[in-house]
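Single chain ahead, by itself, as structure tokens, in the form predicted on its own.
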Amino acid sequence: MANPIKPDRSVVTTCAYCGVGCSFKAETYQGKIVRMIPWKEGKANHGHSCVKGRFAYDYYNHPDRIRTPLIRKSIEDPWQEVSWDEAIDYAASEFKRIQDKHGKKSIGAVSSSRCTNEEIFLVQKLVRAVMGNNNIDNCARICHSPTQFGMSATVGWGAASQHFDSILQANVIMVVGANPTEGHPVFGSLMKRRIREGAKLIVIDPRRTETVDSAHCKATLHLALRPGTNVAVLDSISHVIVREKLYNEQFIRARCEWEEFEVWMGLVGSDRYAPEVIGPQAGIDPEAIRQVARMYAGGPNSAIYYGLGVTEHSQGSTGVMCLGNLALACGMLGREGVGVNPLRGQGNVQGGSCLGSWPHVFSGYRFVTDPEVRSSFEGDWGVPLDDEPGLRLPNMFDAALSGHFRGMFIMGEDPVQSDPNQHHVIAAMKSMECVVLQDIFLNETAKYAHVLLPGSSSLEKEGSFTSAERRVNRVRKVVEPLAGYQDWEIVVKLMNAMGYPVHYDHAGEILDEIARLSPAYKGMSFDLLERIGSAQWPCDENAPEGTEVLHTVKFPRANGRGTFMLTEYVPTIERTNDRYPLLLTTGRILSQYNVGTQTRRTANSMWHPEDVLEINAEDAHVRGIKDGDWLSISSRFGVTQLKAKLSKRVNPGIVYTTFHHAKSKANVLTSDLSDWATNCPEYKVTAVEVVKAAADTQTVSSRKIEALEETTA
């Protein structure tokens, strides 16, 4: 039924869900949102939308929203409602007390990709200019940190080389470890359009997802590889390209470092990466590997799109390098219809990466160890800055357990639910003296917080997001903040209370500061975005309205050339055995978003009311499991329960679940293994056993935490 309410106001803004960055016209009546209309002028979505952006907006006004600041001295105490001034002053005084007692590096912060560019930038400024250290990280640590590392190493920038519409010029589309028809559905729709027009689709994924086989989307080739073998398979594809001389020698000699290419050929061209060797290890047909290599190299325009199925591994950065190597070897960069493109899972993960929420770089990916770079920030901010990289988020938790890290500011994140090895995270949170959480709901992390500052949703603030295609879009305030302040205003209050005077009249002034200090954003401003709608970085004097396609002339490396990285396959140490004979992998579903903080508080939950475990019929049969049975899933790290869903999408030996519901606690199972370069968790490979459970008790336990409690009792 059509909504009968006639709106009295409308505002064009940007969806805060996935990294596509769809534009919407938010319509309101008497100060409340009544509908979200996909905006036809949106350059990312052209008037299209998915069920999250279109319908899952009323969480902003949910009764669970926190509208008053809360504090407590101990996590065992009940929350006490206080004024904004009391809460800010208490948080500031606690942080200063901890630093006075334990040193300036004893506290830090985590920013969120649900927040705007301006807010992300302010949080890292809070850490560096006010706290006096570099202990700042963001949620990209647990999803796309290998993208920044791996792509920077090969092509110079850790970001998509194309705009979304470039796919319409692709002849071959290779999707690796991603499911865009569900995870990035508006882009997935654009991909389907190109497939209907004749493009070939290659999918490399353990599951037979909707991207493999659904309406208007059928893969020409599907490599259903065994989880954990990404690097082996990608190196084997490169082996075929090298042995059959399918590489683009002209491009390599003109645009790359030839000697490094020859060294790389020596690695991937060796017999140990032959499809006949790798195929059986990965559980796929060797001939299929050869077909993929020939199809990708033959193009003539081949584009790669990848997701967390590449990055969330112990060799996540290596996997990203493999993709960069492939594109360089075949000359698939620098023009329309090609490229290597990470499909970012959250609305502003790219912004979180660009704007300094890493412990080793300022905004613009410039190193804190560089005196010239550091002096530019010191001149603008008026304080000396630490020249030593800070702690990554996993290191913060480890340091908390060792007693060296005592306080944390968390904006818009829920690490207790989203981070791996959940009980390790909980133990770390319990050991801290002051955890300040800024969010719109009482989430799982709030159970271990001492101060709760009511945040604002993306519908209640001004700012900008940077999408997966590097597109900077305006975020506009649709309704007034329910708790009184926009998130950036709250951070400013905390900075002032900690003794650092700063003032902005509006969020646009923060973007102006970003532009002063970040070369790729040099030309960005609210005025520009109002005039042209959106712009892709780099946006500077050479590209005053932004850049759609990167690497057209040279690569942003010191010598302007792409380079080939050695990508030796090192199997994960997380292995199956007689006790844990199955491999668990995880992912998303269309109707829900990440840990579900927002979408679970909308009618979208009717489509996906609970997380379930997909299990192959063969594995179910030998365990006496029927569809809908309650299951106990155990790993070396913990135990939880889910309902069974017999599925043909996973091969025997593989099980799969989503992570949208707090009740299921999927991350209690995951290990503490992580990417060798970035500490991105290995969510995609966990050895488990599955048995039929007596009933739904949602029991969660951890062998590690039980042992820890015994030793500290």
Given for the second form:
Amino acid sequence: MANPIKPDRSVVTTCAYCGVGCSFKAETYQGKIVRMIPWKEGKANHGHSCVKGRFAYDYYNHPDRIRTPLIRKSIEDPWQEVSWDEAIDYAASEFKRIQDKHGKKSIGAVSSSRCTNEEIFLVQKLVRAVMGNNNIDNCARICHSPTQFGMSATVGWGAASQHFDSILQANVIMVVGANPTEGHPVFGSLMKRRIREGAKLIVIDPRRTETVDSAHCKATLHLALRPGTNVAVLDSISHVIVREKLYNEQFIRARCEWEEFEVWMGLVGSDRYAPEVIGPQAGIDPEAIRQVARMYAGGPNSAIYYGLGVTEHSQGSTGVMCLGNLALACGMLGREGVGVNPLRGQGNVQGGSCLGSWPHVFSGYRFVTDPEVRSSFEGDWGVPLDDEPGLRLPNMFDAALSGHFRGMFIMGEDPVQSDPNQHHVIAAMKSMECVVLQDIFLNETAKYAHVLLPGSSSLEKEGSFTSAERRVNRVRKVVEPLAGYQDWEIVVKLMNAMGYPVHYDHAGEILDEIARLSPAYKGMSFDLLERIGSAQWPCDENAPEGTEVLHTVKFPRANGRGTFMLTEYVPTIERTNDRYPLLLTTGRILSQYNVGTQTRRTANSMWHPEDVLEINAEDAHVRGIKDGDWLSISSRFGVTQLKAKLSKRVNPGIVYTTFHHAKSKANVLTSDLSDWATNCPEYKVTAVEVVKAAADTQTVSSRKIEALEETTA
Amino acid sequence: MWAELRDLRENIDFGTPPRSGTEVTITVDGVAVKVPSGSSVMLAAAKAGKNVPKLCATDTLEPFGSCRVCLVEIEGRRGYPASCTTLVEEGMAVTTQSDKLQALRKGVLELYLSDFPEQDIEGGWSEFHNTLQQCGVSSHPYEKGDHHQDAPVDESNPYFLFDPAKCIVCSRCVRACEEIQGTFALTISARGFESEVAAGPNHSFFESECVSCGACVQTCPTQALVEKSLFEGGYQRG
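Please show me the structure of the same protein in the form predicted together with the partner chain, now that we have looked at it in the form predicted on its own.
Below: every chain and molecule of the assembly, starting with the one above.
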């Protein structure tokens, strides 16, 4: 018979891939997941899906999944299978031993945006209430930490001002450093729908992305700027808006700080930001800058969507502020169809950001130094809390190398592959005495771990995710955890073993605790999500079912007004020279997700079996490079090998790759430069040279790293 | 566009997208129902709890009017208009069930069945099967003539397959690829009896522009486009 089997059960849950937060019905037959069907009532996807969420779920049952806890005394030893109790007790005793010997602050944790809100909240509680310090960071450090900083500074909250559907009211859509049709495909489809209805599209991106130019999606204006010149170009757009008086004076007077606006006008209005000055520096036509400014300011509804192409720079936070300034100056905030919206890479980056996975703030971005806030947590948790901000992730690695930081709990992250300057990270990992990794696979970081706690995939647990549109969606258990426990249960075990008794009957009680201690989540509960499906924060007594559009009446700042930040352009010190004449920038492809841990274990690899280096024909020609040649790519930090793909998507002087495959080692090349405010790494700009390589070696060498490794051996 | 996306319901297919407009009242089989102007008769009937049988219509896609199953009678109008492409008007009186309508729908469905794999008529659970059941049709009176039962199955995509033997050329897949995904990878090639769903000229699904979003599979009413994961041990005809 060619009739398909009929699933016998279904559970509505949330996709764990990108930050769009699509709702799916996971259908099972005799206890096994047989398909994922996009849920029509999902507020983000309205029944649509992409190749990742719809089809690439089989990783959950992959033979590589770890099913038993593992420990070893030294990373030279083989792994030893142990019981849960033994693994947890070993991790707890090691952490306590290290703290006794090296002090309270000698350990810390990193949590993951692939975990639920409940798990993220618990990990920071583990650090603050049990370890007794603030050494907690999360992977948003390396992607959207500048969003949190830059948007808070201008409009008050580091979060998308809109819901995704708002784009259907936009007349001008400005995409900066993002490629939604590849990175956020379901939102990309919504955007294309609006473009087919006649909205204009502006793209600011070094690469002629699929968003700029594909069969049924064409940008009206594309600024193919040189990587690293975002702030200069955005300031230049502001220059035109100021000089041509395209700003919305009524909005600014009513809703913003007028004096700050005048100061800002003085900066961006100065001659040094004129398109005729900036254009040549950024490699774009000055007239195009003017057209973008007029189109954006003209609206009537203009909406900004941006991605890591804005944040992952040494001026990442400044770039985000530029976007906030622009929207405020043109009155493009506080209603549907406008706004400033980060497109978040991982399913729960917004949740990770909101829920206190930062060394300096509790949930709701409230400072650990604030005694009043601290006492509310101390009251609930029953222990005194540290008032000194902790270490950021890169600082944890630095401190590990200098011997001050010796133990780390890593939940669902792979810093060895995903963090910049890989050799530095490896040396730091090697210098620690106890690295406890909770993950579903043995990832690259596992090579340097002492305890491996087998985690559960999002299909195996209860909880919630907060998507890029601030929407809290329920994650529901479809199948039993392969290794026996949901991730939050494992963290609870560790907390208990470290001497902090705590108990939750189910994950909903953790969300209740979050609601109790975080103003924006005050009204959230499993009951509410059960009843209305999902809710966008802020959700409280004033907005019992959540808030779609932010800033409609005032901005969440002390005086209720938006403000303008001074965004002077300071070029990165990572520059091309004779030895490294090309600029490497990185991005994503539709079929693969992030470092590929999940998607590489599915048939999605049929579309993207390997990362390649896109290079313009002109640059290839002078180097004797042909399509498909193996290349050796070297930067000031390391060397790696990739195959060449001659492409018109990049301009001469620019090369581009993705980082989905571990063997590509793209992050061997990237620098250790980072955002001045948040330490978000400058992944998007690396000076490199490219030469033809003899064959496929994909091995790595770097003098700098070898030296580092020697010092820590 | 606005209301269209946001008023979707999991367990009800209104047949055509919800609209936002001033309210219009009509009666469907004697039941009065209020719907926004611009709504289809099909949507109004669904709101009145009178589901009209349908194949090419679904509330995530614009109406198309090709399957001829959703015919209704409207007081004061001649013939049997398709309820998916007919818009409501104030005071309209619609009949969705009559002997004549039943006979017309049966005739159309029998024709579809005459070119559907015989062994799969029983035991299926697709929208097509549900519509057959709704209209009380389980067989057809036709001799075996020209048919599409031997057309090759496209199994190039790792996740789903396309079996032209089950395709009724309703164009829902083509429209989903355009309207929902915005990729425009699919088309209907040739005309009349020869017409078939194609992923571009001489391209398999995998070689085509298809981005494997699954929108076509999701909307296919006959499971001609279907997830491979629903077949243990691979797909086999007959």
